[in-house]
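Presented below, as structure tokens, is a lone chain in the form predicted on its own.
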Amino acid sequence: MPEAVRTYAFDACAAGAENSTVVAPGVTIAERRPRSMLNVRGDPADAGLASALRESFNVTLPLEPNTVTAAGATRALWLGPDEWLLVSERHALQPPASPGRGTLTDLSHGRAVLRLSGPDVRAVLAKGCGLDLHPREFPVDRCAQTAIAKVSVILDHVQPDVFDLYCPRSYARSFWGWVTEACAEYGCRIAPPAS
């Protein structure tokens, strides 16, 4: 879909939220607008798949459960023994012509992404998520598929006190409502969308 036609799930929600800014917010919320998201399915031992991904995206798939590898602006999130999510902030990821025995599916318009950051981000996420997000148990470059406020979410710990939350685009409006309400007691700043 051409960029000019593409719409973003959180725009209408954020439009009325500017007044929720406080002097020292405990959490900052920003919509992320990655250029591309690809779901990768295949055998991790398939040399053809590994080679095609290295050549096309300069990324190596993580093999340890719930981990992330990064190469420049591209992150590879482990979703299962034979499934990963590739996310690029700057480049449109074009599937290689010969991905070995793997399959790559474009999910760029299927998920909305929120970035939550700040000293109280774990307390906010704990309101709706049963995972132990203490840095000892869920360090940077750890990811998980979980439910937050009854919405299926992929959680990616990007940097200390910075998490990206991927939710189905059809749930974006209700998920935004839950996140902003959960942040309210800590002070919430709505930042401009990040590309």
Given for the second form:
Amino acid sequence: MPEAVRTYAFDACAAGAENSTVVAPGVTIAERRPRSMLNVRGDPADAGLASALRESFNVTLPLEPNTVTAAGATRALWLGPDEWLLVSERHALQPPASPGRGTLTDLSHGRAVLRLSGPDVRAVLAKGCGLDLHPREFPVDRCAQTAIAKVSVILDHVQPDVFDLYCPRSYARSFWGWVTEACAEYGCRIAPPAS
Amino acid sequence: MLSIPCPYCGPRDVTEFSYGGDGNVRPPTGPDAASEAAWSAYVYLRANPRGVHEELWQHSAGCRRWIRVTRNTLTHEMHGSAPARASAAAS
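Show the other one: the form predicted in complex with its partner chain, since we just had the form predicted on its own.
All chains and molecules follow, beginning with the one already shown.
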């Protein structure tokens, strides 16, 4: 079966806005286009679920709240004591046939993802987000679900000074407006989408 | 602004939470046999204490779990929180 043509929520916002000429940008914005996102629900102690995730995706679920485990190009984000988000850059994650007593739901089209990076990224996020994002409190491989500019966002600290923001795709245009406005004073480069 | 200690996520702004009311109000046991007055009390009557109050909150913009928070209604001091399910099982 041919794969359906995929459209991306930030396309309409970012198209034509790319500006690689900004010198020493405080923040760089790029849409991120992960191939696949799966929502996992289940008891982390369930051996069937754990082994299905290990065999299918080579992933071990993080048990500490608001942390991320990374396995190759796949990241597993803690969303709740019985809920996680698996995100893969490159692979189409196929839910395993028998995930124990867990449930896996493909949400790949549900959220749009922006990657913000640069020395001023925390100053931008602080304008709309009440969390303490200092590296001491919010180190790499920590995630959080919160509201940024009143949009419900999953925040993932991928690398030092690099944050992925997952917003509901129907909010993408409004969120894009807020992000670009918040970034403007620091010098903002809009980069082409990263897959 | 209140800062509510989520037992999973740590302290978060009150804007991330939805209020779930008094944490110790339970429906009358034996719903068919319970009197109209007992049902009326369950639905409408609340203690409204001045001081320590146990209440339910949902971390709706965060981990979406229901939690039980002990809060001083006079000073807004937070005395701790626990997952709602765990404390329901314990009582």
